[in-house]
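First comes one chain, alone, set out as structure tokens in the form predicted on its own.
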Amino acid sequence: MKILILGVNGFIGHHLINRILAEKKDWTVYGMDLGSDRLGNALHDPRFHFVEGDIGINKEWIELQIKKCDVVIPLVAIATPKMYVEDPIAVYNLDFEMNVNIIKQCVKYHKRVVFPSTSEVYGACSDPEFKEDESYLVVGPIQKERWIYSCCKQLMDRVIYGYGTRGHLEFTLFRPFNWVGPRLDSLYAAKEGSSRVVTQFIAELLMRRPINLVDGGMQKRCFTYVDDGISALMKILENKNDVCKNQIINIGNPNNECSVKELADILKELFMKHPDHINDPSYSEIVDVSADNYYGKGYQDIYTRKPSIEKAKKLLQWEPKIGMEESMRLTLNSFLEENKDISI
């Protein structure tokens, strides 16, 4: 098989491409992204080849991997909270108009699409758990700017649905919940306040600044580590029988459900016991901040997002494996040693 993967630096891309390559001998990949400072010994594999490049101006070089792939993941997109505020319209260039131009390539071709939907296309559906074929996806005023993405998302499904099941591709959208691991944001993401929440808290816990808990940080996730996602994802590019095709399936952790409150508690608490800061002469204060003074008057929070996954048990033969307190653990000691002998 050959696999067309834009945006292969990313978090999600990077840990699939090292996947691919550990697992699938007879899987070769293409990928593009803006650079290449995850992609480590992959960039050395010879069934892996990696362009330096932009979707919005390499677009000869994206036509023609289509053109001889037999899968295409577009995985680039903007998906940090703090941007869809401030700058909705690169959130709407970049996350609909520059993939959904990567689609229209793979209807011309005829080409499989395996796509990340996202969570937040649910926005504040009401039901306890969110059901891929039934839940409704409700959002907030036009003046929430953080809507955009949800809003540039649930079209690109849409759009894909549309001409999926008419005939012009086939395609599996994918929804991660929260997935986290190692390098899921840079510490000078966290610094500029813009990585996601997880990488956020140890950032601060690392630069001995305060963890602010947005509204009180009643607002409840489910976190999924990134190795039961991206086994959930080998399982769909696999497709073995077909099971995946014109399929949209939830991928999470429904177990690791907990409080962004709860979640402050569990890494400060990780970070105070880890070797390097056992001694640690201080440590950050969790303190209540509100939303419009940390994201801005265009942001709106949801309370809930917890998943169904019996979709991706009953299609795959897939659940995850890897509990709230071990992902956290993981995630944190992986971001402590990389930053390691950086200066904060």
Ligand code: UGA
Second form
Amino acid sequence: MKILILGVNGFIGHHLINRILAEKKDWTVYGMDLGSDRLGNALHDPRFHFVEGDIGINKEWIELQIKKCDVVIPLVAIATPKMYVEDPIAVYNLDFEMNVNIIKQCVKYHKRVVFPSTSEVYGACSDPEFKEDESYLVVGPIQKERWIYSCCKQLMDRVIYGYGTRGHLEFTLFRPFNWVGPRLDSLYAAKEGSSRVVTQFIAELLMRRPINLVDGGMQKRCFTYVDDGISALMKILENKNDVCKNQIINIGNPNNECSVKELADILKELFMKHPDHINDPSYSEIVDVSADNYYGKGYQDIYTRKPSIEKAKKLLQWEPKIGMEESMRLTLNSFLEENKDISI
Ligand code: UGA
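Show the form predicted together with this ligand, please, because up to now only the form predicted on its own has appeared in this conversation.
The complete assembly is shown below, putting the previous chain first.
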């Protein structure tokens, strides 16, 4: 199988390429990204062809690869809430406009698309567990610009679904629920306060800055360790007996539900016990901050977000294995190991 991964140096992309190269000797991957800092040894593998480039600029190369490949995985997107409120138009341009052009080319060349939807499309849905084919997708008013990401992704889902059901495209939409793990976001983004919560808290611990609990930290997420997520994604790519054809599939770990406050406590405790930090003279305090102060007026939070994974279990014969503490231990340790010599 020949696969094209756009955004291969991103969080999901680089974990996916490593797994493909380790497990699938007869798969070849063509990849593009702005940089290659997360790709390591993969760059030396003859089954991986990497090009440094921008999906907004290198359009001819992309079209050529789409023509040649069997499956296209467009992973380029802005996916950090701070950016949704700071630059909603950049989110629209990249997450919708650039991506919809890629989808149109997949239609033109009859290619299978495996597209990252998101847990954010469910928005503030009140269901205790979000179901792919039943739950309502609920967003706030236009002034709350946070929802631009959810809306862009939802419209992508609807466009892809429309092409698919009219017979113009074969697709699988997968919805990651707060995947975490090594190299989730860069610590430099966290230094500016614009990374996702797990990287943000790790960076605050390293910099001995306060850990901010937005509006008290009672909001909950289900954190999914990236290795579990990638295992599900591999099964989607294998697509045995076409089980994933034109399906939407949540990929998350409902057992790892945890409030942001509990998350801060877990990470702080793991950090304080870590051999490199056990003798630190002081540690970050955990403080409350209002959402307006932290994100600005365009923000609105999501208080519970739990996936139903019945569909993933049934279609993929998959379930997540890595618990909350272990997910955080693995994530924290890798950040500490990889950033030993870097002062952030
Ligand atoms: C994330 C992002 O939108 C995407 O990465 C993705 O599509 C999706 O959800 C997902 O990964 O499933 P969210 O979970 O709200 O959205 O993003 P985080 O930045 O990780 O924030 C989680 C929670 O922690 C929020 O309630 C936020 O207010 C809180 N938070 C964040 C803090 O309390 N303190 C901080 O310093 C940062």
